[in-house]
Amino acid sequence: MTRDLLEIDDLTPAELGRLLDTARKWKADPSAVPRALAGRGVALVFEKPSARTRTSAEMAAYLLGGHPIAIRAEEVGIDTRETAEDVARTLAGFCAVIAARVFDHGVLVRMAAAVEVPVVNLLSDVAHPCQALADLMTIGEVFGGVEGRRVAFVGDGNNVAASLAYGAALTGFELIVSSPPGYELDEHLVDRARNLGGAIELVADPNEAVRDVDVVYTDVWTSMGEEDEAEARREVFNAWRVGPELMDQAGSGAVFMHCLPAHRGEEVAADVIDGPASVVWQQVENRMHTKRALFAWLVSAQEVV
């Protein structure tokens, strides 16, 4: 059976952990990574560019074996020069996976429903499940261990912090989301993460958020497609700023994460990203380990673990 992965939760608590064993496993010792992709190809699909993303998937498929193939937004014109679905179709004729970073979840949807290759989300305007694998494994490198943490994300309850809500609940650490007003993590997002068993808390506070936990996690105020409301973001996203003084309320060897690209001096100040408590680059090389051990077990039936 075809799987895809469109949000984390698309995982069972045991595909997730074996995924993140998996990932592990192999950046300790690269002799052991499978060629499971040789001869086959994997397409990148970019409506929005990133050059995490994309460098990232590039070299997981091409460790596995693989051909990369990153396509640009004007090259296939989804719902403009192309339907989605016959998008997908064409790719799915010619690649063993589909992984595309997109501006509507709904396009995800439908290509994934419109052929039998494993359909990736690398991004969408509600979920980052990719992003999130990553969170997991450097939490748990960092901690010897995920379940049981505390983790605050202060900002904007946006598609990082949906994707890590669920991760949380798959795992068992507790997230406290803090944001200001109107910028919440939806209600309906909360409910189906706590539905899958989740300790999801929304503080409005973030000083009272980052008290005493391990990790202190934020993302950009403006993502891509936001721009024209970057000026008034700057403003009401202020008070949510993870400084020093914010990072001191965590508690004792609490680190620092963001999924990047950061804007030192907006959303996290320089000596908090630059400093000895960030993480944020092993967070980005978690990105390729993920997504090989993803991508391995995509194709190979599930039986890559």
Given for the second form:
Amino acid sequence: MTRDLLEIDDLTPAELGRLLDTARKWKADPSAVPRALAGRGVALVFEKPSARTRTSAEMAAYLLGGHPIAIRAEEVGIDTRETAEDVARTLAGFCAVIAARVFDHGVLVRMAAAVEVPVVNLLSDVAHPCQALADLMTIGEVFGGVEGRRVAFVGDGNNVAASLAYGAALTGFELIVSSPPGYELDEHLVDRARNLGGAIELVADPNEAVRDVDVVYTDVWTSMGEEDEAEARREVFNAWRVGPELMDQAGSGAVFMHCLPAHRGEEVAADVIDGPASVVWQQVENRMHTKRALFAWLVSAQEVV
Ligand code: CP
Ligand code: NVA
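Write the structure block of the form predicted together with phosphoric acid mono(formamide)ester (CP) for the protein whose form predicted on its own appears above.
Shown next: the complete complex, the earlier chain at its head.
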């Protein structure tokens, strides 16, 4: 059966655990990385800008012996030049994996339904599962495991927060989310994460949310595609900035995380993201390690059929 990764809970907890183990193993010993994609293409379609996701995916494909093909949205014209399904069917003709960053998550669902090769979400309006993989790996590295840890996400209840919530449910850490009124995580998503076993708590006051946590995580206040709202959001989110005072209320040894790109002086103070508690560059590096393990697993899962 072909497997896709449109959201992190497309993986079972056991599969997720094995995938993170593989990522760790290959990070420690690059000589163990198999040529799982030798002679095969990996299509990487981007409807939005990307630095980390594109480069980590290209390197992951290359290091598995594959050939990454990055394609900008205007080059294929999803649902303008031809349908999303036809784009996917075309790419499936010569690629072992199709990965895409899209505005509308529904486009990924349609692509996945149209083809027999794995489809990977490189960020949509509602989810960023590849980011969550790197986040889980990083928390695990910093604390020697994720289970039982307490993580506070401070800011917009967006795609990154959503995937982190499912990641928490699958791996057993507690997630406390603090967002301004009207910008909370979607309640259906919270219910679903809780039904998966997640300890997800919504706390209005950011100061209360970060009390004694192990990780303070934030993301931009305005995601790609929401630029028209940027000014209004700057007003609303002001009290949710992660500054030194907020970090002081977290537990001793707490780390700061951010998926990047970051806006110093907006969602995070420079002193925090550039300070000793920040593990953002470790997160970035782990984007490649986790994606390499993901691509190899997706291809092998398909070959088991
Ligand atoms: N965190 C992340 O996905 O970064 P890019 O948008 O640069 O890919
Ligand atoms: N929430 C952000 C994440 C960027 C990696 C966005 O969607 O723009």
